[in-house]
Structures are given as structure tokens and as C-alpha cells.
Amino acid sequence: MTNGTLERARARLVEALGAEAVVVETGALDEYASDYTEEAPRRPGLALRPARVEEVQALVRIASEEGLSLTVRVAGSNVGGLAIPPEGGAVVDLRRMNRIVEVNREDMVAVIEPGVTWEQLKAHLLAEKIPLRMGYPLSPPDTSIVANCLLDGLGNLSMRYGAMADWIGGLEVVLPDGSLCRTGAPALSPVWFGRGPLPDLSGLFVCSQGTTGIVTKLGFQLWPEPPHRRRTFILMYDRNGAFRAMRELAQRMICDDVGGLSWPTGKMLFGVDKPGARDPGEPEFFLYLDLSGQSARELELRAEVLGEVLDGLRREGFELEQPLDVPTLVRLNPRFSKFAEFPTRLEFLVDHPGGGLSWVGTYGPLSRFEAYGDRGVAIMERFGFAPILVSRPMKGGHFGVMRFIATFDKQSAEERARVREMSGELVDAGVELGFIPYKTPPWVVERIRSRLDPGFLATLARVRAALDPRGLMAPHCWPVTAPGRQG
């Protein structure tokens, strides 16, 4: 785009937005030239903060005429680059759309806007005294939930109720035309109450990383709050039987969440940046486990099936030590306060003096997870990383997630190339054995192009021209080549 041309659609845009929605001056464009990755930078021509749905349609609307590419976003904190516009394109900064629009006591669905955070929402539900709950990431409160559904992440009832995406309850989209359009039940519903059972249009929106159109609410359904919940942690010494119990634990179904850290997180929780080698006597995994019941009996009756895996793990030879409730750990120390409640901010690992953070995150086989556990660490440890690593297991055991975790120096070159070079390691090593990448960066779809069934690929394209001919919509995301236009 020429700067004659960016200007006019400048003008037009401030026409249609107001003045104060259209960001141009350099200071305020470079907080969306980056993320936290070892992405390089790219600036963004300009950037838009619609707030209302006719706003964001209106924009679509001057940016397809004008041929402006157009990235969303809302906190920013995706650590995959996907939030980085293309050099001189568009940001569509939705956190001005924040608005809670209803919750449905009864059915259990709130309608949100894409800048409703999880803290927003979690206040929202304890001010109005709703006994719903919802699942939390590990990511800061501060960010969408609107973006984790659509990414299809993952949350603390994940094991219980599966990834993000299944939480959906129908979408309200504005498409690349600027026309507008529900999916799922809001289709022909007053409820937004599921995906089904009309042809699940939805799945057009989702993991497709802002290539389809923007969604401007979302249907997200909650869950019964119980009144009685416990959380606990189980120091173990050996990765795989960590592994091995989050299998058993999963097909028990007696816990909200089983999850699990490797070492290098206790020691950056205790303040050490750069963590070491482990000392051989120290714990290589603690599990984090959440069980919860209707009456108190119901929990202690968790309680002793879970002190009953545990017992069957120890007599097959894993050593593992007796749980520790949050309350107790926090007493003991009082950073471990971090985990006494969701959402959290893990500040070790978003905020240390670095500033660096990447991860290839995938999804796959629990019976696989002890194989990539291997490689992957021995990935990490040759390339001079403390291997973090965060998994658990999904939709009660049918699938995990194995994600390994990365902390480095933003300003120093070395070591973003040296965490790229990692990267690509770990996504071949994840991909042999059947584990595929979530919230997928673009140089990972380039990575596993070759792998793809063709089929798909072709599809995917078809879907795209059909959609979005003018290729403007996230433009860097989910590269593919659609006929009549590169990708």
C-alpha cells in the first residue's frame, strides 16, 4: 500500500470512526509492532479501536475498498506473532468491546464482546452473586476470553470439559465483505446455548486466527459453581510418572483439572531467572490437581480414590510425595499464593528482566507424552534452555497437551535465533509423533506444510478465496496459496 493510499483510507476511516479510534502517531503504534516471541518487529500503518459491531463493519468495509490488510487484536500477549500486523497494515484494536451483554443463569452461557478479560468476567459473576464458573488459562487476567475460545486454548476445566473451542455457543461475526453473520444457535436461537445443530458454520472462525472475519460476541458457556473445591499439589521425582498419573487420574474422572510443571517453574517461582541443572534429589514434575464436590462427603470420597492412585503408583515403584493443599503451601511460603486462585499472573514468566517468552504448545496422545517429554527435553537442555514444560490431559484423557516453555533476552539476537532454531526442533519432534500445534504461528504452518493432507490444504484455500478474496483479512496467518492468489 502506497502512503497516498494509506492516507486516504486514514481519512475515510476517521470519517467513519471519530478521530480518537484512529491511532497513527508513532508512540502509540509500538506497543502493537511486537509481542513477546522472538518475532521481529513490524509497524502497523495505523490502528483502529471500533466500539460497537457497526464500527468494525464499517472498517471492514473502507479497508476491503482500499485494499488495507486488517489484524485483530486485544491484549496482545498471544505468543505465537499472531497479533503482529503485516509491515504498514491495519491493527483492529477490539478492547473497547467489552461489554458483558447478558448472562443465562438458567442455560449457562454468557454473551460476551472480544475485550471482556477473565477477571472482568470472574467479577462480574461474584458482584451478581451467579453460582457459574468457567475455566481459566495460565495466562494473565487481563487477556480475552473471545481470543482463547477462537484459538482453541485451553483452561483449567479442559480436562474435564475440553479445549476452549467446545465451550462455544454460537458466534456473531462480521466477514470480510462487511456483512454480518451468526453461527450456531444464535442462528435461529434467542440462546446462545451451542455450536449445533445447524451445520456448524462456527468452525469457519475458529482456529482460523482472524483470516475469515472478526468475531464481534461469543456465546461462552459456564458451569455449575460446587460449593466445596480443593486444590493440591504432588511433588514427583520422575517426569513419566507424572505422566502416568495424569493417565490414570484423567479416566478416574474425580478431578476438575490434573496438571503438571517441570522443576525449572518452582525454581523461577522462587526468584531464580536463569535456572540450572536440577539437583538429582529435587523433584523433576509437581501435578496440580483440582477436585471439587456437591457436599463435603463427595470431595473426601475424591480425596480417597485419588489417595488410592496414588498408593497404586508408589507400589509400581514411582516415588512421590504426600499432597500438599494450597492453603498449607502458602503458609509455608506465600509465593505459592500465585496458584491459590484463577486467573493468575505468573510473572516469572511474563515479566522477568528478560522479556522474552515462546512456546511450542501442541495437542495430542497421552500415550505418546512420555516419548515427546523425552526428546523435547533433550532438546531444550542442548540448546541451553532450562526445560520448562506444562501438560495435562484433555476431554478426560483423549487427548493432552504437551507445551514446552522458553524465557530469554528480547534484546540479545543470539538468543531469539537460538529459541527459533529450538522451536523448529520440538515442532518436527511433536509432529513424528502425532502431536500437532495449537494457536499455530505462521513459520510453524510453513514448517508443517509438506506434512498436511493435501486435501486440506486445498479446502482451506477454497475457503479463504471464497471469503476473503482480496486476501486482507490477517494476511501472515495460516499462509496458504488459494487459486487466482498467493498465500
Given for the second form:
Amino acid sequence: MTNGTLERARARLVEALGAEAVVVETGALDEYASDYTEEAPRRPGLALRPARVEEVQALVRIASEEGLSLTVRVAGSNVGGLAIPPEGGAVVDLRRMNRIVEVNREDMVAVIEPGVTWEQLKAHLLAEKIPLRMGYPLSPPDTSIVANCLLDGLGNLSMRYGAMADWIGGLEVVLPDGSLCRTGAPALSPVWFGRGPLPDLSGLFVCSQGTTGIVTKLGFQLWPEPPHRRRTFILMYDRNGAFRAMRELAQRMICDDVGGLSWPTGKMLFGVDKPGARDPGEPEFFLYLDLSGQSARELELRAEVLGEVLDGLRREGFELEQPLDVPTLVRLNPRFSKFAEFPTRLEFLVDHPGGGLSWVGTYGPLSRFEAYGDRGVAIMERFGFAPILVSRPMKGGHFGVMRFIATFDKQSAEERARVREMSGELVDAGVELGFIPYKTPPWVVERIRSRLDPGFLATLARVRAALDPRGLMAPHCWPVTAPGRQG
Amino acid sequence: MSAVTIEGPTRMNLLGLILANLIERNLADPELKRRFDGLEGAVAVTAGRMGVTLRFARGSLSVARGAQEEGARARVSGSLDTLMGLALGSGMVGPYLSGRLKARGIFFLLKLKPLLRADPAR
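Show the other one: the form predicted in complex with the partner chain, since we just had the form predicted on its own.
After this comes the whole thing, all chains and molecules, with the earlier chain placed first.
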């Protein structure tokens, strides 16, 4: 796009949205040029801050006519370069669209705009005394619920209810031509209760990373808040024992959440920024569990079954400590309060001195956790990074998440290059074992493209070309080529 | 400068980090600080397969990975659960008599124990 075209687009956008909603100052654009990761910065031409759906429609129409690319962004804590626009393109910053349109208590669904954050909806539920809960990711409290759902992220209710795209009760979307579309239940019903039973057009906008439209409302499913809850940690001396425990506990469905963090996270919680080699005698994995019940008795029964599972693991020779509940851990070290309530900001990941955070996240079969864990840890150690591993069974154990996390110094070109090379190997190892990267960064798409089913690729490209024939919506994301079109 | 230092913090095990953190927090209490200032000598601590050595030098403490029993004034060993139980307020006698806790240099350990309490005010 030439400077003249950009200037013309800017003038039209100012007319449509108002000057305060069109950002062109270099300093203000800096925040949109990079993310947490090793991804190289790219400078946007301008940033747009719409406040209403009509403004989103107007800006999409103008961008389409002027050939201006649009990349959606909300909280800015994105990873993998998804929300960094192509050089000179426009960022659509949706933070001003932060209305909680309604919370339907009886049908347990909130209709929200993309700027609504986890902490905002939680505060709203508390203030209105609405006895419903939601699943929280480990991302910071000021991140977007809608973005997490559309990217099919996960949270602390994913063990029970699956990945977040399963929690969508319908969408309102501005299509690349500026028209408005409702998918899922709200296409026909006043209640945003689910993605079906109509043809699931919501799927066109899930994991598509803004390439098919801009979602302006989402039905977000909530669940009853159980009156009795307990969160416990179990220190396990063997990573594979932890994976075994996850499978056992997932299939018994006694927990709301079962997850695991590898040993470096424990040390980082104590202020060690870059843990060195593990003491062979120390626990390798921290299993965390959420139990809940409608009564104290139900909670105790669930805890009893948990005890039986743990005893079984001990009989098989796995070494593990007794469960420690979070209040006890907080007494030992107040920093454990980070895990007492969600959403939470884990400073040791997002606010450490080096500032860099990158991860390879995959969903895949629990039966192969051990194999991927072994390979992933070996890869991370070979590249000189403490093997931070986060995992969790999902949807009752039908699949799970394996996420390898690296913190690094963003100012160091050597570290950035090392992280990228390591991440490539982690992706390859996971894909070879049947795991699929989620929140897939463009460079990962390039890496896995040759392994993807050709029919899938062709269909994806055709869908995208049909919805966005000019290729202006997040053109850097999911770089696939339609037949007869240059990608 | 902190009175508690960890030797090789990036390689310190979880036991050492927990103990160093507990003691450092407790130094905010003047009575416990006085007690700390009077301690001199090494204590070898083993929890499961993790070991650390606490070296007190009248007003300072260094925590090293590995339980160096040689020259130590006291030794204590047990499961991590048992040692955490001490920090959380359980007495030493029960675990000691049941064999879950092994200890030598009991008088030194009794002087040290309040510094390892997670919430000494309780």
C-alpha cells in the first residue's frame, strides 16, 4: 500500500469513526508492533479503535475499498505474531467494545463483546450476585474472553467441558464485505444457547484468526458455581506418573480440573528467573486438582476417590507426596496465592526481567503424553532452556494439552533465534506423535503445511477466498493459497 | 543485603527454596531475628531424596544444595510431607517417636524450629 493510498484510507476512516478512533502517531503505534514472543516486530500503518458494531462495519467496508489489510487485536498479550499486522497494515483494536450485553442466569450464558476481559466478567458476576462461574485460562486477567474462545484456548474447566470453542453459544460477525451475520443459536433464537443445531457456521470463525471476519459478539457459556470447592497440589517425583494420574482422574470425572506444571515453575514462583539443572531428588511435576461438590459430603467423597487413585499409583511404584491444599501452600509461601483464585497474573512468566515469553502449545492424545514429554524435555534441555511444561487432560480425557514454555531475553537476538529453532523442533516432535498446534502462529502453519491433508488445505483456501476475495483480513495468518490465487 | 543467601540459586532444590523463604520471612519478627542472630553451626536437612545444608553464622545464613552431615551440629530427615508438617505447626515428638522423623542434635533443632514455622504467630 502506498503512502498516498494509506493517507486516503486514513482520511475516510477519520470521517467514519472520528479522529480519536484512528491512531497514526508513531509512539502510539509501537504497542501494536510486537508481542511477548520472539516474532520480529512489524510496524502497522495505523490502528483503529471502534466502539460500536456499526463502526466495525464502516471500517471494514473502507478497508476493502482501499485495499487496506485488517488485523484484529484486543488485550495485546497475544503470542506467535497473530495480532501483529503485516507491515503498513491496520490494527483493529477492539478494547473499546467491552460491553457485557446480557447475562442470562437461567440459560447460563453471557453475551459479550470482544473487549470484555476475564476480570471484568468475573467482577460483574460477583457484583450482580450471579451464582455462575466460568473457566479461566492461565493468561492474564486483562485478556479477552472472546479471543480465547475464538482461538479455541483452554481453561480450568476444560477437563470437564472441553476447549473454549466448545463454550461458544453463538456469534455476531462482521464479514469482510462489511455485512453482519449471526451464527449458531442467535441466527434464529433470542437465547444464545449453542453453536447448533443449524449448520455450524460459527466454525468458520473459530481458529481462523480473523481471516474470515471480525466477531463483535459472542455467547459465552457459564456454569453453576458449586458451593464447596477445594484446590490441591500434589508433588510427584516422576513426570510420567503425573501423566498417568491425569488419565486416571480424567476418566473418573471426579475433578473439575486436573493439570500439571513441571518443576521449573515451582522455582520461578520462589523468584528464580532462570532455573538451572534439576536436583535429581526433587519433585518433577506438580499436579493440581480442583474438586467441587454440591455438599461437603459430595466433596469428601470425591476426595476419597482421589485418595484411592493416588494409593493405586503408589502401589505401582510411583513416588508422590500427600495432597497440599492451596491455603496450606500459601502459609508456606504467600506467592502460592497466585493459584488461589483465577484469573491470575503469573508474573514469573509475563513480567520477568528478560520480558520474552514463547510457547509451543498442542492438543493431542493422552496416550502419547509420555512420548511427547520425553522428547520435548530433551529438546528444551538441549537448547539450554528450563523445561517448563504445562499439561492437562481435556473433555474427560478425550484429548489433552501439552505446552512447552520458554522465557527469554527479548533484547538478545541470539536467544530469540534459539527460541525459534527450538520451537520448530518442538512442533515437529509433536506433529510426528499426532499432536496438533493450537493458536497456530503463521510460521508454524508453514512448518506443518506439507503434512496437512491436501483436501483440508484446498477447502480452507476456498472458504477463505469466498469470504475474503481480496485477501485483506489478517493476511499473514493461516497462509494458505486458494487454487488459482497467489498466497 | 539479605541475611539469608542461597548458594547457586538457579540450581537450588525446592526444599532449599522453601526453607530459605520461611526463615527470611520470619526475620521480620524481632524475637525470631534475635534467635536467628544467636545461631551458629550447620544443619543437614533431608526431605525424601532432597538435601540441603543450612549454615548459620550469628546473623547470617547460607543455604547450600546437598545435606552435608560431616561437621553438622544437627541433622533432620523425613519425608517432605513430614517436614512441611513441622513448618505448619505439628510437634516434633510424634513424628520422631513414630520413626517418620529422624533427628540428631535435638537441642539445636529446638532452637531452630520457630524460625521454620510457616505462621509463627498462630
